[in-house]
Amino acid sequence: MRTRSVLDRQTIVVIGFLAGAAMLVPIFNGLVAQDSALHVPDHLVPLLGKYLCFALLALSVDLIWGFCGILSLGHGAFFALGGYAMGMYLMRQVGSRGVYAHPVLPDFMVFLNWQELPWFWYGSDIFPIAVLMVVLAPGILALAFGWFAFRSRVTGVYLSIITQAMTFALMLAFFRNDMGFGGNNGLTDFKDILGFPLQAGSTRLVLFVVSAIALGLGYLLCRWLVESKFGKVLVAIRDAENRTRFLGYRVERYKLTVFIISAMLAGLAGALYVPQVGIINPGEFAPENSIEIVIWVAVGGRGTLAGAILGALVVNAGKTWFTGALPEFWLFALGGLFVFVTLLMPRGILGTGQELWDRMRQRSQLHQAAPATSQAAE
């Protein structure tokens, strides 16, 4: 595949935006006076980092929905699993500094009278293993789920319902205290990561920059996939699955592969999200969270990749503003936004913008060609 097809105008804009954010936010936070309008306060840094994590999560959904036609209403499960994998590492770093000062067991295990560390917590205090589990846990779940679902040729609304049932079942399971993940309270009271205190301003800035880099790399990966032959087959599956199967392509393998990649990206987003918000609990598995992710993608522009990022940033920034200014009307605003986009902007913000731009360019070309045509006729 040609490098030029990946580094198109849209990609340059996205990468430029993320690079600018990664450089300017630390500068405006540390070097600009606090009374300046350009100053980025300390509490805003993790909030912006959270937005970038949500953008990576939306990107993972757009990869399978926008280009393969797989509408997943359970991607919150993969996001939460990646978050729990990182949360386990952060809990093990607390050690004897916890409330009960146990050198091995997290506080909630001591409170629940656990006598030893569960086997699935082994190695969670080693950062490389924790990072590996961040992508393996959602990847294995996606492999198991997709293997049965795609081989059974479950598609459309039925697949969406099953994915939602999956995340709801996991939510109920993680609420149980005997699961070994903190039950209703989840994992919290984190102290540091790789020896750096999480509450320090410098650590928050580094996490923000890492989130921006991860989003940029995730976008480049998705862009490379959809522009390759693999991506062309995905689009063919989206538009005419039976015809693609008739042509000899193993549709189930393609769908399973992209589903696993998408789940891993969602898990990575969850892992970056947890140290910046300081908690992970079963509420992240809630089905409404997965539905909200789909709204981000639809608002930004399904099948554009950059639109998914834009939708996540716009909707979550609006959510932050509305929950502070008009908390009672936030859900109505979100529902109204989705209805507005569905009826008047079915291609989303970015898709509609591209369509208008193409129309304006075509009209400009026609106007330029008209005088030349009349002169030739004379």
Partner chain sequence: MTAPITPALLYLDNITVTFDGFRALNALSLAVDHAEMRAIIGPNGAGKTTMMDVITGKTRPNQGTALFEGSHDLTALDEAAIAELGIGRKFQTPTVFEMHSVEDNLLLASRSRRGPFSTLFARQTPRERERMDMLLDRVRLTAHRRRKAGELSHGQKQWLEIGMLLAQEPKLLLIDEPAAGMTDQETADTVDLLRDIATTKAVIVVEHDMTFVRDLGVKVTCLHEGSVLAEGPLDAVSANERVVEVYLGR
Given for the second form:
Amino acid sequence: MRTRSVLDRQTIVVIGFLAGAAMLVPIFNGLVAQDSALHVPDHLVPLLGKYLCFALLALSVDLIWGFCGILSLGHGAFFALGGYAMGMYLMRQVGSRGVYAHPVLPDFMVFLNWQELPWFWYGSDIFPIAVLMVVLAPGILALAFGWFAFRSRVTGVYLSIITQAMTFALMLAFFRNDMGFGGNNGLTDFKDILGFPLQAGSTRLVLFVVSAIALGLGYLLCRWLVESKFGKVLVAIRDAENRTRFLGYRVERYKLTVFIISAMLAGLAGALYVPQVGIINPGEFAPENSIEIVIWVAVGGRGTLAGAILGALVVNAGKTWFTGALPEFWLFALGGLFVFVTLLMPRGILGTGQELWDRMRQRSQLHQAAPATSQAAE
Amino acid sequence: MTSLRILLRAIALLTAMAAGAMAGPFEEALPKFSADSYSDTEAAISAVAGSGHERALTVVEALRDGRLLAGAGQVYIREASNGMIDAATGEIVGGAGNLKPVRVNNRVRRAIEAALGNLTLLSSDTRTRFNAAQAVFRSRDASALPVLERAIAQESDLRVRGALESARAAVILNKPDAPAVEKKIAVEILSRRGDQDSLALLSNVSASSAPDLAKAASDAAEGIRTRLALWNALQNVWYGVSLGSVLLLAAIGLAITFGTMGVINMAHGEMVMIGAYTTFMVQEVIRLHAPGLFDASLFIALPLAFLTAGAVGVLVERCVIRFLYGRPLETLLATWGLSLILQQAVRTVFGPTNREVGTPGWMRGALEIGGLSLTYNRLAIVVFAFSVFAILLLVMRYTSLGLYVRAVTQNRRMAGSMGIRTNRIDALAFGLGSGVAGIAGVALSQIDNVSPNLGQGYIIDSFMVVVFGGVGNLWGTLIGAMTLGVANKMLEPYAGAVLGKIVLLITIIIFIQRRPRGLFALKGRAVEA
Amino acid sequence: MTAPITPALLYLDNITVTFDGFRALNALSLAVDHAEMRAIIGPNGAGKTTMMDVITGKTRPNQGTALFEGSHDLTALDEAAIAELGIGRKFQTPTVFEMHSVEDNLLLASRSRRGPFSTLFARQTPRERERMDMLLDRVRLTAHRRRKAGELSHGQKQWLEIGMLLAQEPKLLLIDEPAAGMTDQETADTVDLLRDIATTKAVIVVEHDMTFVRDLGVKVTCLHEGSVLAEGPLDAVSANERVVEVYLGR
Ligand SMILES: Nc1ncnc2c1ncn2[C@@H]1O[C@H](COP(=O)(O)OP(=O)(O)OP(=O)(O)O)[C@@H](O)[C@H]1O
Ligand SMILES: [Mg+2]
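With the form predicted alone in hand, show me what the form predicted in complex with its partner chain looks like.
To see the whole picture, the full complex is given below, headed by that same chain.
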């Protein structure tokens, strides 16, 4: 009987990596001399923090795509909603330090001549409520969307297309000034979070560490989900949806549950992302962004969780490098990556690695079983 | 009928009066131009213009262009060839003495404009007369009345005559001292004309005039309003059909590829873009080497765009998609990657900015039917979209390629085992779908910016159309496109463009929940598997 | 609407299913008792699979009554609810969860609460583990319990699917062409297994293989063009003139 242990090798590696990052980055940033090669410059801290947020987002996509076969091309919407919820809090923290120095209304509302706060902004200045909204807003959207979509058994490419339509519709909506979220410009010019100035190096370090912890917890949650019987049902749904139904499982309930969990994770990622980049605007809803998330997962290896994290880090680091060094080639590289991974490496880096590893182990086992064969082949 | 008779009699009377006043006012007025005083010049203009003399137009035009020269009571016109002619007689004269151009200021310029409007009413060119009548209709200048009467009396062209009469009606209605009878007639004429301008004129009347006239005017205005609302609705339907045709063009190729292979081709928009850039290239070559062919440029571009985009499509199918058969989600990702590559390639070659694609002469202007205005380029696109649809329908129904494609759409495995080479059909169908996208690009280059992002704008919309209409059914695509187009344009006046679009997207999302396979879904076991 | 109470476990009456005007089932009536095994035969396209689709809620009939245990209206329930009532099904083409191990396949099928929250916190009890061992033994897959189901042979998959059916502990088993792709020995073993199962549960078996049906030795129903052509012992049915006509062509 295989023992179900949360502390398998992959988990140890991921958690170890994140813990290391959470400790080393502050050390190399604060304690190592500026001219040392090991010094992590200040501007890198929020960038690395951003990568971690993307990794959490990728994790949420992997949970539904890798394990339940739901290819969402609209997960950026949940990310952006979480980001907006956090952005609203940060906006309210600006208080009377805004350009128009209005004590309550954010600048863009004053600019639009609004007299009072819209109802959906109530409570946004209270941190716990903001945090609650960070997961509730995406969760409720996922519930509403998934409720209809999964119950009427929309699957496969049709589902992908309507998730894309969903994020597109939201993007158009958030571009409108009357939506009350700053229209085109979104929410920006934040000052501080929980009283700590966002520009300060120490705040950024803390945000980085919090992102690492969130990613670690998110990973453990996903791991626990997919290792449970619940996770096995998810995989069963992914591979033979109808069969699962004839076994008596209410497929739509499973899909809905995992979709909501995934949306909440994505929202959390968005909420951590916004204070580190200092802006959230409707562009985050763009369908292109959502498709890009999927490729992070595909590159790392779908259905492996750790692969999603790896993929997000690798692709985004690549993007940073390309847009700095060879900006006009980034789209070629990204496009090529889509084609390459789907055609030649459908299981991604981790999956392919795992395959090679398995094959090598099998071979060495064969060798042990039959000592007559030459060991030199290794 | 009596009113018409009264009108005719009035016109006859006025014409007679005008004719009586013709003995030499032109010659009398001319010398005033040499007085070098603005008020004299103004008086001279109105006298010349009112004279009805055959040379009046020439003189006023010369004045406008600064070619009217005067000195010592004599007035001349400088010709383009630098020769001089006598303003009064049009005879060529030799060197004249000390001449200066007649000066004008803004007031004089206005007088010139008004005079020209009146004078061109009598021009020998029907078009000029018509435009002049329209100008008077808009200016409602009371001083034009005498000329207008004359023009009406001698007008033989029905259309121009109508325009002249409405102009006269507008002037009369706007003239406080015009007799009530005439005003009544004017109301009638305007109500028959029934456009936005007439409505404005009629609405102005109601306030201050005699009760029965006010009533007639407001009734007429009401009638016009209803009629305009009707035309307006029709116009919106037309915009909708026009948008629907654009959607149809963009989506129809997708319907083929999606229908046969279940392949979500995210690079479909880029095939449209390739078609548009092909048009651009064709026009560039024509501009450089054969400018005379410009009007035919689109017809030359059509086959080329079909071939280019089709070839790219076949290439894409052979190199990428065929390895992903049976994995639609992966295909979606791979083709998305291809779309990024194609976009960036075009951006690298042609630059990121919009490229100028010209409109052939025959596509400019608009066709006016009643209150409808159908621009020729939109009209051409509607006709084109429906032709493409019809051709494709015939291809699918009556060629062996169509038969095979349909067979593969309905049951791939069965078709394969019956000896249809599904591989080749896939490649051809993909090429066909991409080629159709290419010719859609030719059409769309006429109404959209030709830039590397051209295709992106259509991809979501065309998927909506295909998914809404149902896969594997061209009629579904047609109905889907038209429904979405018309619904979009009908929503726009109420909700605004953006909100309308959002409403539509949400409606489609909900619709797909109800009918996951679209309006006209294929049925059968193979589809469900 | 008060349903007619029937003592039969499964009661189909006047069921009609049309696809675009084509009648796949035409006023089909059939009753199966508790712990009865019934063999269904009929030429291709007779509507056998469609009948199972109706019973399991995959296809909704255009008209007719389908009752389970005399009171549950099958036409109003969805697949999951019907499965929970105690109707299990093996498909014509074996469908197991290829990426899961043999053991996990059985685990997923085994009778337990099906809701997301129950499965999230589910733990395997020693009794369940014991039962699992027994099941594995019964379908002869103990040696393969850790292997991925996708790696099994066709016949093994058929058995695994039957094992999954058993794990479900249904009251009625619908088995579509179990012998397809099996060796003679495997077929004979399958016959034994089914007869064993039928001592406690109701079973409906669809099969084309006449030796297999003969070996089962149960009442046979012959379907043709969506309705019952003949019913009775196999010998009687195969002696029926119309059955012969249908099978040999006209
Ligand atoms: N979803 C569907 N859409 C259209 N036709 C269908 C559908 N399902 C079944 N049919 C048709 O209904 C008829 C009965 O099919 P069914 O699969 O029930 O036959 P069967 O008796 O199981 O045949 P076989 O022995 O080949 O398995 C067939 O003609 C089939 O084509
Ligand atoms: Mg069958």
